[in-house]
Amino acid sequence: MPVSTIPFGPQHPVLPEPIHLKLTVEDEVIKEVVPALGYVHRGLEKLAGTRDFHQMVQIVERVCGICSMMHAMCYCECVEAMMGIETPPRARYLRLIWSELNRLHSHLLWLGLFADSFGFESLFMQFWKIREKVMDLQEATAGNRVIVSVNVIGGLRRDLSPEQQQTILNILDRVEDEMRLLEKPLLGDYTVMKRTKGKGIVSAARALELGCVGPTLRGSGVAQDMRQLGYEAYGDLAFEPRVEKDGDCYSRLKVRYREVFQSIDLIRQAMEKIPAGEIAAVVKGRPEGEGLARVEQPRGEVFYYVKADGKKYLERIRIRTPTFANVPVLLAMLPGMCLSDVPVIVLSIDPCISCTER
């Protein structure tokens, strides 16, 4: 048989962002998958030493829009960590709220793209007609619509009225309505199970070899979430990570959209419980030592590590995405398939290019 070497991107038709994978195809069935990043580098850790630490919260907000929330939460997490500052109990309710308002546009944006993956077009506008509410809610309640930028040092610079808190329960009703009108069209249809049932599979044992995270990880049936840490205000509420199976494209499918209505009941239980008070702790001196942390994204798991040596410029910022952990996930379920498969294997365990390079 023949044997060809055939480009995947970083244009292409079904990739939001420039991922290139070098395919060797025999026969149309994959054999070998190289990677090439670097197509959208910037730089952006290397600002920490230009900017004041302040000033990186907005910096970290710039490594991708779509959470842009939990990105400046958790800098913010280990700078507070660093200088013995304690959120609010009421900021920290505000920044789970916003975190799965992020949660629910990043997993909307995904769903559409993947129906978009196979050929469903008509149910891509629908989850995207979705998506705009969220969007319309983050615009209202943040004064924007994609970089919600709330986060300060210490706490928030926005807080909730409670009319807000009441539109933004009314919003996420006809938001949980409307998409479980959408189940059976996106998890019953003959053709998307056909799509993704049996594609790009990784088992529980070889997901966590590799080093795999997020919803990639629990559709392979392990049941990891950093929010069961119990940062912010997650300690408070009644939370159990969804997990499937299988580990191929369909459970990864199913993992996501389950988490919409987690993330609602989430918001939905913060809002019962949100105390008065401050939204932010006063700020006194600069940061000096070593600081980290871990939150779950909606692509997994986000580790941020921050040096300071007591000046207002940071010495060091480290940055580890979910993407970057789940690439070589990817380049395992690739081998054997066939090569009409891989745009919705790529898709599967959603790539966000941008977060991945910075």
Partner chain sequence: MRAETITPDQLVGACARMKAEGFRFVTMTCTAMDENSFELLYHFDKNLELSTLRLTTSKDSPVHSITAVYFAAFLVENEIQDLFGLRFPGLALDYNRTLYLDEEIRDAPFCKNAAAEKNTAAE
The other form holds:
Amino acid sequence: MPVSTIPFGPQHPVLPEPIHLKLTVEDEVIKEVVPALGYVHRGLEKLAGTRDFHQMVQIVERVCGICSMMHAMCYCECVEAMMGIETPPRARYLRLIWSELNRLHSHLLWLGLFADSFGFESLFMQFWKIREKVMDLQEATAGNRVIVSVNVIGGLRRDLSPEQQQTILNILDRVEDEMRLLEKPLLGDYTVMKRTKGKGIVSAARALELGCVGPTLRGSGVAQDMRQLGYEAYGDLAFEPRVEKDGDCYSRLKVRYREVFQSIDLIRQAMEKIPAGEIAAVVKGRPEGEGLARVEQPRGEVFYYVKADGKKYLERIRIRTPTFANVPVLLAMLPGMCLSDVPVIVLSIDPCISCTER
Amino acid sequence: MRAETITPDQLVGACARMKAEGFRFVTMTCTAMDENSFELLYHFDKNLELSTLRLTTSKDSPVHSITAVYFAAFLVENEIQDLFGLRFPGLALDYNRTLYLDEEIRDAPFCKNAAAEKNTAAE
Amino acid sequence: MFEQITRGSRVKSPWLLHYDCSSCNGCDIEVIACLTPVYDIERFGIINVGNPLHADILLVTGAVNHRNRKVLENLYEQMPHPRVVIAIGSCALSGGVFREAYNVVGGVDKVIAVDVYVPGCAAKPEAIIDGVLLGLEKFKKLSNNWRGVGGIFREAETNES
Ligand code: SF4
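Please supply the coordinates for the form predicted in complex with its partner chain, as a counterpart to the form predicted on its own shown previously.
Up next: the whole complex, starting with the chain shown before.
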């Protein structure tokens, strides 16, 4: 059988973002995959040389518009730890609430896109309809639908009033109800199972070896979630990572579907326990030394390394995003699969290219 | 931040040891110290604990790639090749400095002596 | 005659192509949000397509960098005349916060001619819909005046149908 090469992307209907994969196929079976990146590379890390460390919050938010809040949170945590700032307890809870809202909308977005990748368009529309509720919540509380710019070093810029808290809870009840209704068409559907079960399998050992993170790792049966670190208020709340055993696309789908409810649950718990008080600490001085921070984003662990020498500008900021860690595992999933499964498998790691390349 | 300092020759051995102990490769960080020397940090994770290996090298003495041990490192090594101009012999999938950058930008933008931030002026 | 029919139907139901040039995703997901039930741009007869040869309107999000500049030029070249380009978000307008980054060329208008600018970071879906409708007006005018000078238009037209 002759071998041919098929380009996938950078402009492809199922991918909202440009990634290019060179697929070597024999008949319809994939033999080898080589990714080509660089369509979204901007060079954000270098901007640390022209923006001071407070302004960098706005830059890191724009690493990725989907999990902007968590990027800023991770960066702030890192700098706060370097400067020895203790954030007020209320700020720790508020950050948790906003980051879980972020995760909710991101997972709903992904569930929709994933449904679209195997051609289930009405489900795509349904998920995005639910997602709009969360987007409205973000707009009502933070003032922007997408870039939830609430973080500053030392705490937050915005507070939630009791009425806003009540609205969040009310709307989340509705979101939960509607999500339950979609369980059967999503997880119980024959076609969905046909398209996702047994596709793109990675074992737990292989996933760990390839440095895989987030729902992709948990879909392979490894219970690792950075929220177990107990950053912000996660340490005070009851929390169990969601794990599935099979390591195929269906498992990853299930993990994310169940994490939607987990996020709703975490927000409810946080609303009950949230203390009153200040929302930001006073920031004096400048960061010095080296710092590391990790946060669980919707796609997995994000890693920040900051180096500073007491000047206004940071010396180095390094961002390792979850998709960056998941690309190697994607290359391991594809060989042996059918060409028509490529979109499904690529989407199953929830690729965020603008994160990957920054 | 705890970090164990090693020399470039010990690197591959140290990574193999990490792998045998069950560490997950997290990422690498490269920082330009001055015009010619770089600091490389290798971050690993096990049970939510981070450990780091630190080594210093110079532009003309390439560091051996660790992709033979941790294949996952190929992306980040390529990235460092692009952005710092440092080379990693033995890289499993070598993009030869074209992972991110095109002909327009040929000198490594992250080096200390990098030319003006921007090549094509935005006026 | 034939030309008139095509022209009329293109104005009535313009097809839309979306390309993401190093956007942070913020504007992207807002563009997709426009296609979903709450904002539903399809009520104007607009359909999102993946093929530049079928598209009348090009939506661009994000700042242009050195690599995707070629892709963008290529897509633009392939689109049949007349065509309208809409730049969405601060990044596409001027480069936005990434303006000074080494790999960023600048706004979309550095590479191709832009007809409508939609500001905002991220641009709200309402603003995007507004921008698309503005673009449509322009598209209407363009197609009425278009006489296929030099055969470019005719050629593109016959290829398409
Ligand atoms: S304008 Fe803002 S939201 Fe849109 S792509 Fe640029 S940074 Fe992202």
